[in-house]
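Only one chain is given next, in structure tokens, and it is the form predicted alone.
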Amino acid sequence: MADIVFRNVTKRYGATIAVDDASFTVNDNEFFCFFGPPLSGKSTMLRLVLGLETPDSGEILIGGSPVNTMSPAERNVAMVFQNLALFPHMSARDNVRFPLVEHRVAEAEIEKRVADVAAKLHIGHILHKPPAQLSGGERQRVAIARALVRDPNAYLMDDPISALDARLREETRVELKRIQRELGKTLIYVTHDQEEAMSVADRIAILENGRIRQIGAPAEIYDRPASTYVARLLGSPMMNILKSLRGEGGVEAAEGAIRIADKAAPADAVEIGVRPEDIKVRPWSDGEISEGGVSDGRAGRPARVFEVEPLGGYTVVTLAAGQARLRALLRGQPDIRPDAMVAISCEPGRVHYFGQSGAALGR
């Protein structure tokens, strides 16, 4: 068993709190991801698990055993650092072999493991080269292979594929997910790429200034963000967060361009959140809205098309409603042009409500 538990862990660097009273459990055989902006505490979390940093308070357990006083070697976890840390005087093959040689694994077993991991990461043709002769992406895959070739309690990866090009990054993250399932090992992964986090993780921990703001499955966090901070982090384009006003029969936002017929909307909501894919856009027809407005969830006042970004299978449309700006994600390439007047709407069930503090509110 290699479940990893943090109990009220805090880590400070002078006056800076890098990890602030963190309590969570990474389950055995789980692909767990830390996600957040730079300086949110992601890498510090990994260093605490590895043993390169010691918590100022709290306790860390691996497989049920406290490890606060254990050295990194005693914890038996494999790490892929962001800066790779390959041995420059060794070939790629010797770098991959190194952990097994140090643990005195039989030569036949070493060769088998190296061949297996090289095939999985497509590096067999570069194993004879030293790191200086490898591209950034090749060095990154060698570093990943050096971790995967071991049989540790858990794997830790600090943004391991950031140097790869977009296509290879997609292939590698699929491979990492498949390999983790085959190995049946706990894997903790750090990334600043939301697409990576959403695609590979069983669960994601969203970090802000060393604090965990939400933990859950990717779809759960995407569909039910705990705050405006979390809502803005996941989703591309990001969720539209708009100031809202309570009116008769519901709420309105974007200076009346969106009117939601939701009588169950929380009375203390000050903002609404709407995903771009949930916004409906149609041509504006003069006189379609009566003097008293609407109460059936259809559009309110017109909005102006500010910008159109055709991206092949879908189109991103930026809309202006008074001082408010919002984005809609439409299928295909609709015939919408800048400066056109449009009506916008959203189904009440797809609207998120947030209070004064930014926390999500129930209906």
Ligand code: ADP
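Numbering follows the first chain given and starts at 1. Just so we're clear, the structure is a prediction, and the values are computed from it rather than from any experiment. For the two forms, the rigid core is made up of the largest set of C-alpha atoms that agree within 1.5 Å on superposition. What changes on going to the form predicted together with the named molecule:
- Fitting the two forms on the rigid core leaves the C-alpha of Lys185 displaced by under 2 angstroms between these two forms.
- After superposition on the rigid core, the Cα atom of Arg141 is displaced by 2 Å or more between these two forms.
- Comparing the forms between these two forms, the C-alpha position of Glu111 differs by 2 angstroms or more, with the core used for superposition.
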Contents of the next structure:
Amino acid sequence: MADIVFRNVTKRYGATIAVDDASFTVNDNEFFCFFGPPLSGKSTMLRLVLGLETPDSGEILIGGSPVNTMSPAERNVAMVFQNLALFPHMSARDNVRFPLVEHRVAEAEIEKRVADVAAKLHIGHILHKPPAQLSGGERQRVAIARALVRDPNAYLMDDPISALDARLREETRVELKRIQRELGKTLIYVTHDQEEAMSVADRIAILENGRIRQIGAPAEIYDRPASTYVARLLGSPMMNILKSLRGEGGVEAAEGAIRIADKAAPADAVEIGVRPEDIKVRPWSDGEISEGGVSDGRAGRPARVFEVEPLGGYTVVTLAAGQARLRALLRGQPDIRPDAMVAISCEPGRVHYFGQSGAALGR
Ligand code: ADP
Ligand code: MG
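For comparison with the form predicted alone, produce the structure of the form predicted together with the named molecule.
Okay, now the whole complex, with that chain kicking things off.
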């Protein structure tokens, strides 16, 4: 059992609060992800778990035991650092063996564990090579194998695949997910890539300036972001967040281009959020809806197509409505051109409401 618990943990560097009163539990066997912009406290969280930093206040427990006064070795948590420093003069095999040799594990056990981890990471065929003869992705896998071989209580990874090119990152994150599941160990993972966080994590903790803003399963955070801050972090293109006004029979945004017939909309909403995939776009035809009029209770004024990005399986359309810009994600390759006039709409149930502070409003 290696759940990891933070109780009101704060860590300061001088006047900077790197981690601000964090309380959360990472469950045993969980793939838990910290996600946030640079300097939001992600690496500090990991260093606190590892024992490279001690909290100024609060308590950390690993597997039920308080670890504040334990050394990193006593905590038995393995870290994969951002810069994958393999020993250049050693073969991949000796790199992977190194932590076990250091801990004086018996030779037969070393061989068994290296073979095991090499099979899981598909590196058996390259173990004889020195790092200089390996590709970036292979070096990555060797470095991960070196961390996994020790059989620790939990693994920590700090943006371990950020140096890889996009295609290799996509492959490696799928492997990481499979490896974590097979190992059945707690993994705390840091990434700055929202798609990677959503793809790998059982749960994500969203950080802002050392504070945890939301914790939940990726789909939960995506569907019910607690604030405009969180809403903007997950999703690409990001959620459209627009100033809103109460109008006749509902809510208006984007200078009247969006009208939502939602009498139950929270009265204190000042902004609405609509995911690009929830925006419907259809050609504007004269007379269909009279200018400024509301024929079906939902249609608004026309918007103009500002730009079209065909991405193969889907198309991103940027729309202009007065000063407002919004983006719609359409399936396939619709016949839509810049400067066309269109009608836009969205289901009332797909609209997020936010108050003055940016907090999501319950309904
Ligand atoms: P992230 O990993 O999300 O980029 P960090 O945890 O590295 O964020 O940093 C969080 C905050 O703590 C930042 O403001 C950073 O400047 C500060 N910080 C981190 N480590 C140190 C340190 N060793 N000395 C001083 N400030 C630090
Ligand atoms: Mg960092």
